[in-house]
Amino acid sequence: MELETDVLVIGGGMAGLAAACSAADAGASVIVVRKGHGATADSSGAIDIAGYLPGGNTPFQSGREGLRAITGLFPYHPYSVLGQESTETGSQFEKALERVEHSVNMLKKWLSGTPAETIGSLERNISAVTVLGTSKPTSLLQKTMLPPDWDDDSILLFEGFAGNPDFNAVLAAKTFMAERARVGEPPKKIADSELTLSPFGKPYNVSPVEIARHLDHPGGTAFLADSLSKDVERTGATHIALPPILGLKTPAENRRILEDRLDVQVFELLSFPPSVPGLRLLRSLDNTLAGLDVRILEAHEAMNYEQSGNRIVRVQCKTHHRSLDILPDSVILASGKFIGGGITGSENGLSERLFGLPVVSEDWTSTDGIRPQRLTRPISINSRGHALFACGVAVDMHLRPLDGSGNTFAENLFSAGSVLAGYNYPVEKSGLGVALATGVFAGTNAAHALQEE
């Protein structure tokens, strides 16, 4: 089986999804090829454009400042791939910065109405509430996820769910209330409890996106408004926080009700992946996928290609029931690092799996032969992070991958997201920022490769 089309995007995170509606967006016909869900599903759901300096403790107050400083450290960072179009001194920021608010622009109008609806811009960023109780710096929130503004007099109240092993509402109160304590902000008084919804009839292991899907059913969100009651009038809270359970399909209506119910103001917290506001923000760019007539064929897995010349002209899918080959007029591979299974290692070094494309370090120097355990640090939790993680497919200005000659390996071959070198995204908090960013530029260049053929 043959099918045809204008741009095909392999991979679903992010970066894919990002392409893909670009590239629909400049009127392309699109097909996305993913084996699962993709990595975006499995993220805490917030938009991390630049949170910290490698190496570095004091977060940054916006995603501009974040990109002025490593476009001007790191010139193999994706972000600065992104402002190399211009020759001009000085200019590599800008130009940065004009792609990354841009790509902020887009994915805030693709995520408009949908249950991931986002908020934030890259002026300042999001101090967002953590399950922890921590604080995370951030650009871009679920509108849900958005921390009030407190004052002297407001009262925070973090509700656990009994059985929910992923947030101790008695934990959370504790080290936020350290933390207010310390940099002397409110809110001054903070309590925690914990009430029992056991939607399947279990009382334990009652996971978030169980809760969520129960509360997006009728009367599943009036019925926590009755049990949390009892604790708003216990406490005398003015605030709740929630773990991210209030719905995948309607969670803005949801909180709504428990507002109005309780007369209080409601938020959800940022928490381990995966998550729900992960699951809201890949099936919202689903959705808007599908009204850009884009085809996601799920559960395929690009296996193998065919060049000729310096185009890639064929790529062969294959399910567990059948193969295909899909014959595109640009690609681009947004496969992900070692979550998408984008990268492998083996005691002969790192590679990219479908196009064998050679695999760099953080500074764009081989990996080749240069085992894995060698890019990694003794301490596992480390400021600096680990070289491993910053390891990727070199690209030109136009996020073209680079053979080991340091040529063009295909003219139509673009790539995005995780797949690509030069930045560490565990310690700089800007895996989904990158992702974004170059998703939305890769499928915009190929989608203009088409018009100018």
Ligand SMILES: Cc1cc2nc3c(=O)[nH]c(=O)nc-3n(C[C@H](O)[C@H](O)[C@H](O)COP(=O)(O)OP(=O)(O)OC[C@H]3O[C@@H](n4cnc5c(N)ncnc54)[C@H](O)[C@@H]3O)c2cc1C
Contents of the next structure:
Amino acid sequence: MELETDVLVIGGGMAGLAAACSAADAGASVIVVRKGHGATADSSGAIDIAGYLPGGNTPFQSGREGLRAITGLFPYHPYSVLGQESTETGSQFEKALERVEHSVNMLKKWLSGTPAETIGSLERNISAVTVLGTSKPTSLLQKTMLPPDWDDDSILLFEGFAGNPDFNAVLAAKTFMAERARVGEPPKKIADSELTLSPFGKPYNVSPVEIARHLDHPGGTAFLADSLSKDVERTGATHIALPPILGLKTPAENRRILEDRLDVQVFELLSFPPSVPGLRLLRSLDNTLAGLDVRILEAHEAMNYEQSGNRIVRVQCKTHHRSLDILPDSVILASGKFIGGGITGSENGLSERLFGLPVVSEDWTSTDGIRPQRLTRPISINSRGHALFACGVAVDMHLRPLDGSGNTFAENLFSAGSVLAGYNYPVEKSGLGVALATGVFAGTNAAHALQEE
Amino acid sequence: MSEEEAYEFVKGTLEEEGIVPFHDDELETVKSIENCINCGLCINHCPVVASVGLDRFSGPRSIAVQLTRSPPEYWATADTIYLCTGCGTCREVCPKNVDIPEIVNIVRARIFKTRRDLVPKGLFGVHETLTDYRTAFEPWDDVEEKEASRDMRIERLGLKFVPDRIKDEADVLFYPGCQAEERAQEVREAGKMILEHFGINYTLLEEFNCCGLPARLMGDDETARSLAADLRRKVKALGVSQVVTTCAGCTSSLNDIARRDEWGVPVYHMVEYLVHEVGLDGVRSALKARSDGVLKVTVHDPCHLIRHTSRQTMQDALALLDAVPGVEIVPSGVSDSCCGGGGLVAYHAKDVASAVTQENVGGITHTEAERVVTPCPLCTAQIEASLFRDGSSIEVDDLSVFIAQRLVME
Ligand SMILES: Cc1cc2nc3c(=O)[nH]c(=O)nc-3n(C[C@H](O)[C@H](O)[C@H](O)COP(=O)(O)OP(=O)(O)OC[C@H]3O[C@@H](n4cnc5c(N)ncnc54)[C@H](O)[C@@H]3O)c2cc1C
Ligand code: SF4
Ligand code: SF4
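So the form predicted alone is up there; where is the form predicted in complex with the ligand?
Complete assembly follows, chain above in first position.
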């Protein structure tokens, strides 16, 4: 079977979905193929733009500051590529900033009114709190995850759920308290407690998503408010930190119910995969795309392609027992890295799975024949991170992948997200931000290329 | 000792340990389990976890990283592994395409072989029927009664009787499946009507037998393989070039065994056959509205079509419905949620199956739809029963019946 489309997006994580949204916004017909979920679904849902410089220990105060430093120091970082179009010296940062700002605004628009409604800006990084009680700089958060303002009189209660192994309120409270004391900032009084909320009757092996679904049911959140009221009374809490369980469908409404009934401020912590906010983010973007008449072909894997001259003219996709050929005008490769599966490693080195594009390392040298272990450092957690995570495909200024000789691989193939080389997202804290900004740019470029034909 | 003897010797030792070696055709699935990165994404999507909680059903991740890792202890998973409906949702979201629904069958097969006492009792009825009659439902004692029931259904639904066609040199084998052979006979009749209407040179099997799916799902691998072999022999003897079925479960199961046993013949669901072989234009011109006014219809996507065959199949089903005059399709938002009928779970854990159904029923009753249409007689029966229990008056139609009812009769 064959399907024609203006733009084919390969991959349905943040990069692919942002690319699809922006191409569809520009009037193109779009199909997304997604072989499975990837790093985006696995993320905490906090959208990092720029948190640190590789090797640095002081977080950036804002996404803007981060972009300035990164574009100044790393001319081929994906953020810098966004600004390459501008030829005047020094204005690469301005152009990149403009592009990232635009993509942040687009994302807020796409997510507005969804369960993953997002706030934040490039003007100030947010210090988000994790389930470990640590803080992490990020740029955009789902509304229900934003730590509220607190002062010296505030009392923050970390509330856990019996049987949910992902969150230990005692430890989180301890760690958070130690950190607050170190930086000398409020809140000064911190408490912890645990309540029992067993959606299925037993307080063991309770997964966060179970609690979230339970709170979406009529009366579910009111019941939680009742259970919480004793702890609020006992501790005098003015603020409550919950693991991210406020619901899949109506988290904002559920939070409002808690806040109204308990007269406190409530927020969700950042958590481990598989997190509820990661799921909310993915689902919300999927729904936005459905509203734009974009089809997401679940469980379809792009396996092969055909090229004619300098263009990709056909992409063969496989699903369980059927295959499907897509005939696109433009293609966006947003297949992710090791989790998404865009890049895989073996004892013969790293490879890009679909087009066989050359994969380069941190220093832009080929990874051909290099065992992936050689791209890691002996100490697992260090501020410079591992080169392995900065490996990917190299691109031109329109985000078109390059072949082994440094030429554009195909004039109608664009790429976005973690399949790209040149940024070390775990240490930079830039994962979803780069995916978003390059996704929007690739989607715009792909739609633009159509009009030129 | 020859290599063959050595192999038998080792197998004997393994048998004492309660270990059943994997078949060659199972190795791909077994290897896929090793790719699990323990990310847990699947847990968030499993309908059984969502309905009964992780404590009762430890979920797909635990199947990948715990329950399938220790062959001698497979028996210890019996209380969990039989609760999977095999819906395939986990495999669809899994970044590493870990084949949970298939490994579940493989583990069940080991339990069935070594510790049959731990197989849920509710499954033995089906097991007996399958081994006694080679179909999943007990055949009618009295052929006349069966025909009377068929005629009653045809009349009630406004279908036309077409005599059975069993002939040599047909192009297409029409395989209605156990449910339509013995229970939902109207689906078998509808399938014949449609094929006849479009002038297809088709045949039925002279002697029908089950494709083996229920046997495979309960873990009776031997019966499953022997049923599959019977069917292969019959298909080969007929020399047909295509197989068409009206059942979603049969579509995926026949595709599985046709690939594994190298039938060399494609197997299509009726919706695919109509859209791609007959052609949508031809179908459209053969259909008429059944009554005045607009009928609001919502669809249900059978797991065995969308997740075990291809999501495209429902695109075909929607295109067909769209070609029917006087039909308006209203989305339910839950069309791809599991109906609870899979994996034989309803045979032994009714509470789990009906908990799974809740999302489906809730979504359907929240629409303005007057009718649910689904391309599978098993889903039809399952959803009909769930809606009835819920006190809903929404009717459910098998898609083939729905189409056959609207064929322009000369
Ligand atoms: C555990 C974890 C936590 C993280 N937490 C955060 C966080 O809190 N904040 C943050 O900003 N960043 C975080 N990151 C980083 C961030 O999640 C990723 O950098 C980002 O999601 C990458 O998005 P992507 O769209 O490029 O890739 P992915 O989200 O991995 O998407 C790739 C997609 O491509 C599909 N695909 C691959 N090959 C094919 C093919 N051949 N055919 C069809 N489809 C294909 C995959 O199935 C998948 O849908 C985290 C990463 C991990 C692993
Ligand atoms: S196949 Fe369905 S029921 Fe079974 S584990 Fe996977 S998602 Fe759950
Ligand atoms: S989604 Fe796949 S890889 Fe992740 S835990 Fe489940 S089976 Fe393992």
